[in-house]
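In the form predicted on its own, a lone chain appears below as structure tokens.
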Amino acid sequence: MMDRKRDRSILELETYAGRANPMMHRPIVKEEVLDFMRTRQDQLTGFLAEIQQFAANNNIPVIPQETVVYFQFMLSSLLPEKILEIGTAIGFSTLLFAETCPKARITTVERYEEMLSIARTNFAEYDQRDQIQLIEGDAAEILPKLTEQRYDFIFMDSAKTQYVKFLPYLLNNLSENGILVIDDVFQAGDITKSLKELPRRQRNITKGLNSLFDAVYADEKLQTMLLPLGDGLLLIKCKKIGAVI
């Protein structure tokens, strides 16, 4: 039954295909190094491997294997009790978080119905511990309503032009030792280029990401780190008062 629902949902992905981020196929590290990271590290098994392959077969952007391994390593050490995700897509990373942190409560936000239809199916079948709360709608409208919530880990993988607008809400939602991870910040290296060098469709994304970097690096209360995994991860946490960085 679930497979039939998932197969029907594939038809709905045609409207998404035109918006899919082309950067997912443009590695920012040498291809031989990327291949080494993706093949020599531990591979997923079971339903997560099936969803990962489903995404690859249907050109659906999900976090790549090197990012998967990093999140497994980090989250198994951090052991977050509450996780917030902005950008569910088909629920691959959500379910990865759930499997890595079986005691965590996970809230995930998605607006596109073609993604939601598959995510619902995946959660119904694989969220065996009932860890996941799926909020359907625009994060721009939802985040201001989460003012009383605090999360130990936040992952943002949504509209790149909106990152800087969402940033204040997400920082406000971080717990004292919480970590915010923002995905796809390098845009296959385009972030280093002038706007004149870029296709018009890419310019607003680059402007938005540069505004994000400006905001983050201008805030002395934040500790940040960039990682060349996938299309680039930006890690942010709040400095502890009196700490020497």
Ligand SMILES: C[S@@+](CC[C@H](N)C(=O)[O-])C[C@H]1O[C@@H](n2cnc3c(N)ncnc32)[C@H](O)[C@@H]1O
Contents of the next structure:
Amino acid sequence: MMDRKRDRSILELETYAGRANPMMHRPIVKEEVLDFMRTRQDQLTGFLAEIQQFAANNNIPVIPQETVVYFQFMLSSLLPEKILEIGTAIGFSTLLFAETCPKARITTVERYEEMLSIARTNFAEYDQRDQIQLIEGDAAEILPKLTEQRYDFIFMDSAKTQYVKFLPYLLNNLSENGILVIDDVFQAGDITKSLKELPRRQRNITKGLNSLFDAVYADEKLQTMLLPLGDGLLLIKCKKIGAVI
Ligand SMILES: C[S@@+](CC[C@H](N)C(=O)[O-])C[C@H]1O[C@@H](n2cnc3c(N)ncnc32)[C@H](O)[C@@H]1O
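With the form predicted on its own already on screen, would you show the form predicted together with the ligand?
Up next: the whole complex, starting with the chain shown before.
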């Protein structure tokens, strides 16, 4: 599948690979359990398997296999009509959503040219039903403009320090029964530590994630849960009026 355009981008991606998710090397569940979840559950086939392998070979941080299986399970029940994703990278999760929900319209936002050039190539080749709209730019500028949409499923998988800033826009754009999923909230367990215990470069991320948890847990309208898949998923939906939870 690798054409020349994608090959060129691999070289450029070297600047990104070094900043990949720490969880890739510090799993939050026992390694043997992780290995079981990744190898004993259904595997991807076809172009999704190829893109997954391409990401692994090039240290591109895409959702891991246990999260893939969870999204396939959850989205095939939820059947969202409109999906929003913040953080496309090379389009792996976007194309997974498109394959799992063939009738959904998917909007995905990415700001990094090195990723965009591969995502464009992948979408041109594999977005067979023309489901995907790729918005190129910083979500900080794009989200305030997305006011007319209601999404049934939103996946935020971008810069962790910005999550708390993006949260109000995403909640405003969530449909009544919609689900917002936020990725990488455990930071390989660093979220449990005090800032003093952490290397300086990790402190802003942990501070940002702590602010996110504070904002989410202070909002009585929201129902939430944490899942130890990948580097931690935070699931959010709006409580039903009158429900006692
Ligand atoms: C972990 S990767 C996304 C992986 C992808 N969701 C997948 O699983 O296939 C995070 C991406 O978010 C992008 N990103 C980070 N902050 C962003 C922002 N403020 N606006 C748009 N994209 C952003 C990065 O450039 C990176 O490509």
